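We begin with a single chain expressed as structure tokens, specifically the form predicted alone.
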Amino acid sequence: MPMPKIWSFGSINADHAYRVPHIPAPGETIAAREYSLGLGGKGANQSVAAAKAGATVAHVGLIGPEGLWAKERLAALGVDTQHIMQSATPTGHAIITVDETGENAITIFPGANRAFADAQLQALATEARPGDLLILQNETNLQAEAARIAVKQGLTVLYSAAPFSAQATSEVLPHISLLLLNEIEAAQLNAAVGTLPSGITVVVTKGSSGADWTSPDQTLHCPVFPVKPVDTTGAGDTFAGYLAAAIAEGQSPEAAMRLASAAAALKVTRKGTADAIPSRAEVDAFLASV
């Protein structure tokens, strides 16, 4: 029986990354020590992570007139890009500053990621099959519409509520199976929404404190793998993509969380975003070493 396909409905960005001595304070001007341009966006990062984990991944996305390079890069990294379309709106981009400890601050221009029309969701309605998975986040419009279509088609929906939006999250929550948050987003969600719908699995990542899985029938904690961070950008997306791939493989929650945590740990030891996400062979070797 073939492994379920992962459908990723999400953002595609050009990441402008700057290495700086520290994150600038309001009104402060500092000189960057390094600059790089690469593929990013939470959607693209999660697609690449799931593909590198070994899953079959189809990305549904929008790029601008100048964005064909991003589509080509996604394809080169193992993602099915036939459902990525071009828009008259410029490709989204992110300005990322990374300090000496690996912490970051990010400003996003949504661009084409917020220009979806219902027609771009047609592939989900016609090609997705029962048992497939949909992963999505809050960097596009039409997340709730995509989730509704996925549920109607019999898909499992995994949702990263980031960047956090109370309205977007409230609209998506009734249609999801797994909710993925970091500690800050979990606090924001609790303040904005309160009680979650029954039956949802919630995974909260806590940086150096590991990650928690809470489902109606199981609660577990996955400790962090100690590494020296170089760049934390994309670590959460790496975790999400690997977790989705492990779930598609039918792994247990414990095994899926361990795999995702190891992939995220390896990611923070490398500079960059999508291009820096480790392969499954690298993650398996890392797990074997620890």
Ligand code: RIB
Contents of the next structure:
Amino acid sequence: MPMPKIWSFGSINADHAYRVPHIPAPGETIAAREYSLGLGGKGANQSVAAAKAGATVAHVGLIGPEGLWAKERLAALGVDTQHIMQSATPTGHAIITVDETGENAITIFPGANRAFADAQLQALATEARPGDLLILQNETNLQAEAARIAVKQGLTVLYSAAPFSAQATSEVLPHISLLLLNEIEAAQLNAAVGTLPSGITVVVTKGSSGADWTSPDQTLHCPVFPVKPVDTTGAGDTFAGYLAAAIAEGQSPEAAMRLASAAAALKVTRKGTADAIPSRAEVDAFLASV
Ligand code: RIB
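Counterpart to the form predicted alone, namely the form predicted together with alpha-D-ribofuranose:
Let us now look at the entire complex, which starts with that chain.
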């Protein structure tokens, strides 16, 4: 039986990354020590992570008139890009400052990522097959509509509530099987929504405290793999993409969480976002070494 395909409905950004001595305070001006420009966006990063993990991934996305480079980069990183379309709105971008400890602060300009119309979800309604997976996050518009179509088609929906939006999350929640949050998003969700729909699996990543999986029939904790952080940008997306790929492979929750945690740990040791996501061979070698 063929492995389920992963559909990724998500953002595509140009990441402008600045290495700074510290994250600037309000009113402060500082000079960056390094600058780089690369592919990012939580959706694109998740697609790349799942593809690098070995899954077949089709990205449904929107770029601007000047954004063909991003589509080409996604294709070069192993993602099926035939459902990435161009709009008149400029491609999204992100201004990322990363300090000496590897921590970051990110400002996004959504651009084309929030210009989706229903017609762009057509592929999900016509080409996705029962058993496939949909991964999505909060950097686009129409997440709830995409999730609703996916459920109707018999897909399993994995959703990262990032960046957190109480309204977007409330709209998507009734359609999902797995909710992925970091600790801050979990607290925000708890304050905004309270009780979650029954039957969904919740995965909470807690930085140096590891990650927790809570499903109706199982609770498990995955300890963190200690590494020296260089750049935490995209670590959550790497975790999400690898987790989705492991679930598509039919791995157990323990094995899936371990693979995703190891991939995220390796990402943190590297500068950059999509281009810095480790390959499956690198993650397997890392796991074999610890
Ligand atoms: O999660 C990291 C991502 O957030 C970056 O690639 C940036 O584009 C923003 O979307």
